[in-house]
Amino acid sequence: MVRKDNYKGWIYLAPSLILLAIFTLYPLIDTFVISFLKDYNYLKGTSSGFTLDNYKALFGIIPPPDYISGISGPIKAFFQYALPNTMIITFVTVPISIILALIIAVLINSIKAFQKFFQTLFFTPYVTNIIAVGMVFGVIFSHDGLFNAIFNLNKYWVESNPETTYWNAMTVIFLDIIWYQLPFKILIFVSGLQGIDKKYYEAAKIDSASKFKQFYKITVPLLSPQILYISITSFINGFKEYQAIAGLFKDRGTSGNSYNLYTVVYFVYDQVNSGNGESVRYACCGAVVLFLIILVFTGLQFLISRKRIYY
């Protein structure tokens, strides 16, 4: 009966397999099957065949044609500045995050009064675009701006200028995404507080435990269904990051180098819309190797975390 019942369920679920196939599906095979094509133009569909010197280009091994030597620059960029910027920002990022958001999401739980005021007041920034957000941050951390006045600091943080370093430019990008991060993860563990049973905690008093071991002991192995779910979801989100550096610095990189604050993503966007079609294989290839290694780093989570999450 059950069998035989079954191609409702299919028609059911028909219009959405249409559209994850047309939209999902291949959109994601024809990316990888682009990255492999030689000499291959968008505009055009012409291509001369497989090869692996796209690949080749984008780490540095050859350089890339002579025909399309206008946008060499950025595809030397990927490996050199690229790839590592993704991994810094998102190692940076993602835990600094997850940590203050946990810490936060505890004080606002332990605070009755005033819960559902501080939870709406935390998740407010979540609901900004996060191009406005960099916007602001970037008169916040101008030379003339708050954060310098504060501080009686003379830095140049954001501005096309000579003193822009790179690593003051990253540090507000660091600000900027872990506080734009913060309200959904603060959500995500407020809502998992609530739900856990008060009679743990009740049962840690009575045996004289502090309130960091009642944390350790309780709070967190009791949390890590909805750590691992934050975890995950935030990596995919730093690896995919490029809008915070575009809404702080309307570019790429800081006076001097055009560059230097590339992302994958940032990459991937800019070779699809440069070279006239010629370099759009060069955004596959970038494109491919983000997905395999957000596919390598959320698989490692789930083994890692295998033996540790407790439902």
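This one's a predicted model, so the numbers in the text were calculated from it and none came from an experiment. Basically, rigid core = biggest C-alpha set you can superpose within 1.5 Å across the two forms. Residue numbers count along the first chain shown, from 1. What changes on going to the form predicted together with the partner chain:
- Remark: with the core as the superposition reference, the CA shift of V296 between the two forms stays below 2 Å.
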Given for the second form:
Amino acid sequence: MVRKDNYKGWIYLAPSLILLAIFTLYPLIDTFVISFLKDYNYLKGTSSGFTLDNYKALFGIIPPPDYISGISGPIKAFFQYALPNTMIITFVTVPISIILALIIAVLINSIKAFQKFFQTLFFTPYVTNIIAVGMVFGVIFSHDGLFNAIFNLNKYWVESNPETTYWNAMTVIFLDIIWYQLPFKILIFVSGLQGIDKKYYEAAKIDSASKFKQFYKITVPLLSPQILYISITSFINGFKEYQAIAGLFKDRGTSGNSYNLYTVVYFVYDQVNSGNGESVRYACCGAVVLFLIILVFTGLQFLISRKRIYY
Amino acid sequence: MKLVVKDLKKVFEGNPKKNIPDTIAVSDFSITVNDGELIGLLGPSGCGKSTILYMLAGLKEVTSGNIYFDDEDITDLPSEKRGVGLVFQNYALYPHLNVYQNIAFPLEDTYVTTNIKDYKIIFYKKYIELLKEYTEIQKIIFKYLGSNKGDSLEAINEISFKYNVPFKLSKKVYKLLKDKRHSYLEVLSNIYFYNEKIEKEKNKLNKRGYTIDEEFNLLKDNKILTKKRKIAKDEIDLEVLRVARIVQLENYLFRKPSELSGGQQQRVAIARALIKKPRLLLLDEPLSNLDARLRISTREEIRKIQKESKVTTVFVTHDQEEALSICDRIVILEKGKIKQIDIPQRAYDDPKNVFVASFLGTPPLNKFDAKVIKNKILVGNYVVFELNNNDLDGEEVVFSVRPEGLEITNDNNFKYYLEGKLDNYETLGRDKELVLNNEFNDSIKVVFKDDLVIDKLSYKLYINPKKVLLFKKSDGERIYL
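If the structure you just shared is the form predicted on its own, then what does the corresponding form predicted together with the partner chain look like?
Every chain and every other molecule in the complex is listed next, the one we just looked at coming first.
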């Protein structure tokens, strides 16, 4: 029943709606607007009309204005490093962590003794700060660190050093992100698995289905809602990756003034944080680009899920 | 297959730390079920009947005792190797698979050892046979054409069922014949073309030194060749068609379980249990999720399916009507022990103990604690029965009469009676019953006769001596009169 005098409802909602409008909706719209403003200065609040120049500069079609100091490096790196890195990190870490989490969840679910213990154990990384995790990984992968010692290697992984190769650094980034992302996924999958009726497995056993067949014919389809949820959220998180790199490396790249470990959010953060009011509009452009990427991928996943998901 | 169970026992271990004692769910369970027999395990909740079923299926471990399928001891064999079919109480159909996939599930990825046949030739031959029926098949196709989006699927389904061919083949025929313009000549040219193909295939085989017999077996030096291989999709099709026919699910193969009624879901579960041609079919309260009317028709169907497939079947239920109506023999259980094994009518007429007598029959048996003095049985001060001798003098007994054995009547055919006060009147459809009470039993059930006028509060209940059952008070065993 729809009543016209529903003002009471609106009054109850008002506090959160006002806060949302001020701190979420307005900044969102403002970001879009700023990204199209010509010569916008964040500190002065001045601009001279709308333009596409900010985007053109970001994608290297026109050079950025030379009166902004130190902007050309990051802007160049956006297209050269930040976008590809963001994609690589997402498309490597998300599938691997989902598959690993699924396997671990099935194993945890299949044991009887110590199940709660392992569940807790695998969940602990989630309550740890990612910067702290990154720093610990940084210690493990330092030149005289644990990893080199165990495998008897003499490689540079995370130091700012000419011998630290791009892929060495990326490998550590992958490991760090996967390790940090596993717990939440495992938690969701284990709770999903516990919701599947045991009768299906008994029936499958009677029908002499192998463990593997039970996994891909019963477990995976019945877990598909959770898999969809996890894959959408982790793709979004993957595209937003930045903290892991900030925690692992002291810099944006493997050597002094390189930007080769840049990601989109890292770029956005840098431009907002640069202290000069001119570069904020490029940060907004980066954010809008990221928004569009996430929009497209989430849409794609929903399209795929229509056929594949059983509810 | 003959099922023999010897001294089966199941103990669920308790937890001494938490003061939970061991539970003996089943003990001394021995039974022989003959080939093709339908046997019912009947008992109240918690009597261990489902536990027995799961031990037969191999889903629960046996504490002690042995299970034999024919002469093979399968006590320790894992369930997947036993060749049993199990229908679960809630069916446990895979919700994400359609009926076809559910039924086919047990056959997928299984290996069979068969004669090597030339499947190409079989396929072509079948195709030609179908083309020869092309007027009939076109009738089927045009019946569905244009009616719906799923029309092609329905037509293909009907062709497959009618001519017993795999879906791949009926699809191929459908594609050729759905076009109205196809003339007889085109069908003929197709037949000619595939006949040529068969000849070519035969020549090719002959060159490699093989010959083919009339059943399309491949022969080398007059010896039939065999091979172990994965079961083919077309073979699964035919098996699904076979069981779908038995359970009458021809028109529902491509629906999801959620789109089926309870009775249909149950038939899918039976089909899934039957497709592997199990040695033993196990049914775990298969009717408990159905409404009363569907229950009656479905139980008759189960009976029919079981007789057609001739598979040895164990049927678990707590509903005596179900067990009595369809089982060849019933096993009545109490607290994990067999109380009686008998054919249904005899278990009712001739119960061996007070448990069986009071468990079977609706309305239930009327029981009275009684004492034997010399040759007379006394319920309180009422003499209710006279024995032939004094053997039982002084014994405590349970005197019981079926509801139809107590009569409220004016013509005194019967010598002995009890008195009861009218309490209630219940309508059970065809039957009506009176509930009375007295100081010995507060719920005496009497079958109501239509000519009776209810005008008093207290009635004399005359006892028909032929309907009297007598049991020992001490152990509940029957005393034969």
